[in-house]
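Here's a solo chain for you in structure tokens, the form predicted on its own.
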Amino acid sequence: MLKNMKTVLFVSVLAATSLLASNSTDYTKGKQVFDKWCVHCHGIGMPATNALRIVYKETNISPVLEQRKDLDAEFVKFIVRHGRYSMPFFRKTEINDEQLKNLALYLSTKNKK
């Protein structure tokens, strides 16, 4: 019985470690997607950030995407695929589904760690 419990514990720790490593890699890849496609408009002092500063005037919402704490992964995916205001949509040939998943993970968890 004790041997079985040790085996279950070992497998559980191994699975959790693998999952954390995978999420860390996906998070890093999401940052890379942001730096390639998003930062040129959504970085500090950039045009989209300045436009969002007007949209979120008199709110507590940051116009800097990387500083936001309220971004949801599904919201990020929707905006990237459909665009909003003057932001164009991005096709799967530009940001594929895996890259979009990683970007959404990055933006939705960056400030929740």
Given for the second form:
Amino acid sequence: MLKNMKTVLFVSVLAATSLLASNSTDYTKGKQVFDKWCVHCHGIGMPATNALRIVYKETNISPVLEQRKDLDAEFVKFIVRHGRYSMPFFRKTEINDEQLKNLALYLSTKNKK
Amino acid sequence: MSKKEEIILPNGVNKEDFLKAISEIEKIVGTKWVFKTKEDLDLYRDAYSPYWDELEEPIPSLAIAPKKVEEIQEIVRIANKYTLPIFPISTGKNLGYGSSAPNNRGDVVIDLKRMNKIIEVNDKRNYCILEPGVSYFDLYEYCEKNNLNVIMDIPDPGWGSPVGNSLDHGWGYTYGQYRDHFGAHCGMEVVLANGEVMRTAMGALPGSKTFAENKYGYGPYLDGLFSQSNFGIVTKMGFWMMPKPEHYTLAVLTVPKRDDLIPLVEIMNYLEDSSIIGWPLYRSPLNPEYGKPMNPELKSYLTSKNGKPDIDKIQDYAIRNDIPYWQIDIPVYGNKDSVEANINYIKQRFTKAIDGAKVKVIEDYDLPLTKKQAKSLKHKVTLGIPNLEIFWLSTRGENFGPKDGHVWFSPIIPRDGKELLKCQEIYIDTFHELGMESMITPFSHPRTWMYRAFCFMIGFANSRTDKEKNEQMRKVYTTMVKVAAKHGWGDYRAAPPFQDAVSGVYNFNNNILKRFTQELKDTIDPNGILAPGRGGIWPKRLRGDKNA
Ligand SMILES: Cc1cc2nc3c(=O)[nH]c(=O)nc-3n(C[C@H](O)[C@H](O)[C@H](O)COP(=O)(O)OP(=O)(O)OC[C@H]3O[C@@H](n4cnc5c(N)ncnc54)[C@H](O)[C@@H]3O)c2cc1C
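Just the form predicted on its own so far, so send over the form predicted together with its partner chain.
Then the entire complex follows, led off by the chain already shown.
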């Protein structure tokens, strides 16, 4: 019984670690997607950031996406696939579903750690 | 896709054949790379479409993303079998001129983004050979990582591709000969409408060692046939690159008066055509900083003379407030000594010829730039550093909301100050006649990337929510095309809905240019499968009375 418990514990620790590990590689991959596709408009001093600064003027929401604490993964995915104002939507040959998932993970968890 | 439409079909193809074609294509490229759901196809809409959500909006029936030339050949063969209209894009970032959408609703997009090999970059003989999916960002990263001593001339948005951009006659920002992106290309590989692969110029010589160095090889120069047209799917292109300069200086010239533009342009043309300077960026400091409102006094003079601008009052306002009428940023490349000597010469030329002209150096760097210098560079594109900063021009300002995008009206006018001032007047009159606020003022500047000609551009805002606004914009756009043509100005490029109108004014000798290209089309692409209507060239089966 004890032996079984130990095994279960061991296996679940192993699973949790590998889950964490896979989350952390997904997270890093998400950042790579951000650096390839998003930072050029959403980086500090860039046009989308400047526009969002006006939108969030009276609030404590940061105009810099990478500093946001409130971003929801589904919202990130929606914007990438539907665009917003002059930001066009992105095709799957540019950002595929897997990369989009990683990007959404990155942006939605970066400041919640 | 409208709610009633179950599925969009390619023009002239029935559902049964379409489904058969899809299953044959899936065997070639794999199901993963054949996009057929509404959700996926919506990603191929033109985000800046002047027909957004209307029945005429060009949404594809299918998108295919091949990886290899052989796959494209097979797709073309299937397209012939089913008379499937196919429309190639490279990176599909042609925003303002069609984005990643096809010319017509239902045309099948061939998305070449996955064909992204940098085949060669040579920084001793200064060229590169690329596949269509390679973006300016990709190429820059490759050159920097490999410490290569060359730069690519780039357009403002870095996410497009040398292949796609040059095939639509795009422009950039260094020396004139590189700014003309199609002109700076050298060598092409193309899949023809019958599925055969052709290499042009030196590429036609098996084992040739100068594919990207000699444009002509032997025989007629055919490359031009494949730009703004529909005679083939380009799968490789060579480009001439510019060696990195040792030194870079940005000077700013200011002049006080509107008419100073006339001698100014003449001197600038001399400097440019002698390769003393790079791309001169013309602006007027009378325009407010982006997003800020225009000074109300100045604004009032835009309509104070019977609804039209009072030029004397505007000039007087500029002088009283010590605001230069024109400002030109001038990049100079070379080594430290030659740049310094050229700057002195530039100063001398302008100050001697124009009263009150001033030249000031605002950036002066040895290359390679430090990271900090590169980041703060006023015009990154003048050193081939790709970015997306230009998108400021459609974003929200303090004073107004964001735009959904814009459709470019881009007529070519002579590189001549007098003609520019005349062009301002004609556009202002046209807006006046249309009863609209003029988007052009007596201090609107020319776009100068086009080597040896100006472009006097208007970015008409499109909307993804307001159909009436789009309809109005389409009306103004087509009026402008006609007005411009009457004065000898013709667009250099246009979004799909305007390509017939634009190509229609190039009608010397009873449309011989169009009739000639159509004759070619009927011979080279008898089934009319390649990008029907692209550049105003229609295959026989779809021509109807479009240009009888
Ligand atoms: C804010 C803003 C600024 C801009 N600034 C510039 C600028 O400075 N300079 C400039 O030139 N443009 C500019 N543009 C227009 C456009 O964004 C760029 O020209 C862009 O590079 C074009 O997209 P692309 O390179 O992805 O070409 P693609 O979209 O891939 O191709 C353009 C067209 O060429 C044809 N084509 C593409 N590939 C092939 C092929 N392999 N075979 C046959 N035909 C093909 C197709 O008809 C296609 O629609 C600007 C646009 C915006 C919105």
